[in-house]
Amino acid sequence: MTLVPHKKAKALKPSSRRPAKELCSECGLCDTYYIHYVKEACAFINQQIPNLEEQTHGRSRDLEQSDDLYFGVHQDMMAARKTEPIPGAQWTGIVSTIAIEMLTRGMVEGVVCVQNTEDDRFQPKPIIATTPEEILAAKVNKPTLSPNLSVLELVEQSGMKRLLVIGVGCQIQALRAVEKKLGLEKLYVLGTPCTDNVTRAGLQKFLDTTSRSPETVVYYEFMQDFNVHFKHEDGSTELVPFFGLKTNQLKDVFAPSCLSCFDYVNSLADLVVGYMGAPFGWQWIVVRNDRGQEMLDLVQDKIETQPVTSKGDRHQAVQQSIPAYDKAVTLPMWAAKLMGVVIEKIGPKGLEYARFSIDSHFTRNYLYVKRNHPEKLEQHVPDYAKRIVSQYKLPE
C-alpha cells in the first residue's frame, strides 16, 4: 500500500523526529504523519491521563477510593483463565481469543497487534491482522519497545472503520489523544499492564545476564511468586529469584521511558488483561467501561472466573526495596532463594501484590524523574502517583 502525506501534517525537521528525545518509548506515532500531533499526544511530553480518562471512561479516577487510586477507572475486576488454553500462549490465551471473536463476529475489521520478525522471536513487528491466523501468530509478549502505532496510516488508507488495538500504556495514551482524528466509527482497546521494557540490545543483556540458556528462551515473566519465569524451547521453566538478579549489571538496562512511566495498569484501555492482581496461574481482568464489558462478554462461555482477593501488607517490603534498588544490591543466590520463599509465603497476595508492584515501580520511577528530569517532575507525575509515592521515605 502506497502511503501519502496526511492532509493536516506539517513537515518537521529530521532532528525533531523524536521530540521526546531520550524519553521516547518508540510507540510508533512519530513514524507516521500523525507526528504532527506528537507534542499533544506523547505520554512523555504531555502527560494527560486524568483528562483522557474523562474522555474515554466518562470520569477520571477517584483518588479517595483505594482501588481507583491504584488500578484506575473500572466497573469490575476478576481473576480468569480459559477452560481450554491456546497452545503456546504465554498465559491461557484470553487476549488472542477476544481478538479472534471480535474479528470473526464482524465487530471489527482489523486488529492492531504485534507479531515477531522471521529471524528474531523478540523483535516486534506490528501488523493489522485481518484473519484469526494472523492474530494467533502474535501470541506471546514481546518484552521490547514496539512501534505499534506505526500502522495507523494504513488503518486510514485501508478504509477500515471498526478497529481493535492491543497495546500498552504509552501507546494507548498517544492513541487516545489522536483517536478523534482517525476517522473511525468504533475503536476498541484491549490493554496489557506494562513495565520495564527494553531495547532489543537491552533484552539480550538481560537474558545473557540472568538465564542459564538465553538462546532458548521463548518468553519470560516476573511472577507473583517473586521469581522470573523463563520458558524455554524444550518446554522447561527456569526460575530466577527477583532478589538474585544482578542489579548492578542490569540497573540501567531498562528504557528511560519505562523508568519515567506511571501507567503500569494501562488506565486508558477499555479492557485490561494481565496477571499481577490474580492468583498464580490466573489472569487479572479489569473492565474499565461498557466497551470493555462488551469485549469480555464474547468469551464468558470460554473462561472460568473467581473474585479478586487481597492479603498481606506490602509497605515494609516496598520500603526495603527502595534503597536496595537504589544501591544496586544483589544477594547471593542462596539468600535470594530463601528470601523469595519467605516473602512468597507471608508476603502480599492478589491485589496487595499488585499494589506492591505498583508502589515499588512508582517510587523508583519518581526518583528517576526527580534526578534526571527535575524540570518535568511536577507536570509529568500524575496526582495519583504522587499520592502513592508519598507513603514512603525516599532517598535524595
The other form holds:
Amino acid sequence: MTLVPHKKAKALKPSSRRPAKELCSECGLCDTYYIHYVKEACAFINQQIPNLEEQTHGRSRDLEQSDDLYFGVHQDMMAARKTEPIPGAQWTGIVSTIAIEMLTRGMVEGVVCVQNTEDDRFQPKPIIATTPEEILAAKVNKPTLSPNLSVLELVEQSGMKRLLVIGVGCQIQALRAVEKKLGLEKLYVLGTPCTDNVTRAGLQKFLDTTSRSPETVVYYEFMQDFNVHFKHEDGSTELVPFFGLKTNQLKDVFAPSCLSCFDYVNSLADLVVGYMGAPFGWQWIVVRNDRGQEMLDLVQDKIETQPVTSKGDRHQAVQQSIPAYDKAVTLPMWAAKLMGVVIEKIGPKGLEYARFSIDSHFTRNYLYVKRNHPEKLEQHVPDYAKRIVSQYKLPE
Ligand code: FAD
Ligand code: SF4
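Switch from the form predicted alone to the form predicted in complex with ligand FAD and give that structure.
In what comes next, the whole complex appears, and the chain from above leads the way.
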C-alpha cells in the first residue's frame, strides 16, 4: 500500500502559502496542517540547527573540533559500498537497502521516500512506502526540489507509530522542528547531503545546456573527479568537467533556497549517506548518534567498508574559484578538461574534497544571502558556517 498526499494539498500553488517566499525549497510542510508551525519550523525562516542538534544528538557541534565544524555531530565516519550494488540506484543503494531492512524487520511501519511520476523520471512523487517494492521504486535521486513532508499528515491519519524518513537537509530541519507533534513512538531519519538542487524547469535548463543528449539522461552526479557524470538510457556515461560548465547560463538555475543553504551535510539526520568524503566509487557514511548506528548495523553483512582518508590542501583552489564563479567565467572545453585532469591528480581527496565542496558552496551562498537578503545574514548563517567562510577573502 502506498500512501500519497491528498490531491488538494498537491493542488495548492507554491506561492499561495509559502511564508519563506522565493527562498522556499518546497519541502512540503506547508502542504499539511503543520503549516501552523511554519514560522518556527521552516529552515529558511528560522535557522535553528544548533538547538535541533542538541535536541536530536544530545549536543551541538564543537566548533573547535575540525571534523565536527565541517561534518556536524558524529560518532563514526567511514567509506562503504554494497558488495552487491542495487542496479539503477544512485550509487550502490545503501539508502534503499537500509530502508528495506528496517521495514522487513519490523523496526518501522512505513518509510517516507520519493518515487517519480509515471510520465517523468525526474518529477518527484513523495510517498509513505509500506512494502520493499515501493522503497525500491524510490531508488535514485530525483534531482529536483521535492515536497517530501507533504505526506506527514498521512502518518497521523494512518496510525503509524514507527517511521523512517529519508530526506535532504531542509526537509529534515522542518521535520525535526515538528517531530514531537507527529504522535510517533519512534522516528528514524536517514539523510543524504544535498546541494545545488533545482526546480523541474531549472533541471531542464541544466540538462539542455550541459548534456549532449538531455532527453536520454537517466541519472547524473557531480563527482569527486571534478566531472559531472551523466548516465544515458543506452548505458553510456558522458563526462563534463566542472570547469567547463556554462556558468554564465547556469548562474540562476539553482533554486534560491539552495543558494542560501548552509546544511549541506544534513546535520539533523541520525545517519547520513553521501559520497563526497569517500574515494571515487565509494559512499560516505556519517553516523551521528546511536539510532544511526542501529540503522547501519542492519546492513553490515551487505557492505564493505574502509576508513575515511584526507589528502591535499583545498584552500587555494577554493579562493581562486570565488571570483571565477562570481564573474561567471567559463573556460573553453579543452582548457576545462586539462584543468580537470591536473586537479584530479594533485587536488584535494577524501575528506579534503568534502571540505573543498563545503567551502566553495558556503562562500558562494554567504555572498548570495549578503547581497540578496542582507537583513537575514546574521540569523540565517549558522556560526559554524561563518567560521568556515571567514577563512577566505570575499568580493563585496
Ligand atoms: P538510493 O538507494 O538510490 O536511494 C536514493 C534515495 O534518495 C531514495 O530513497 C529517495 O527517496 C531519496 N531521494 C531521491 N531524490 C530526493 C530528493 N529530491 N529529495 C529527498 N530525497 C530524495 N551526496 C554528496 O555527497 N554530495 C552532494 O552534493 C549530494 N547532493 C545530492 C543532491 C540531491 C538532490 C540528493 C537527493 C542527494 C544528493 N547527495 C549528495 C546524495 C547522493 O547523491 C546519494 O543520494 C546518496 O549517496 C545515496 O545513494 P544510494 O545509492 O544509497 O541511494
Ligand atoms: Fe513551507 Fe518548507 Fe517552503 Fe519553508 S521551505 S515555506 S516550510 S514549504
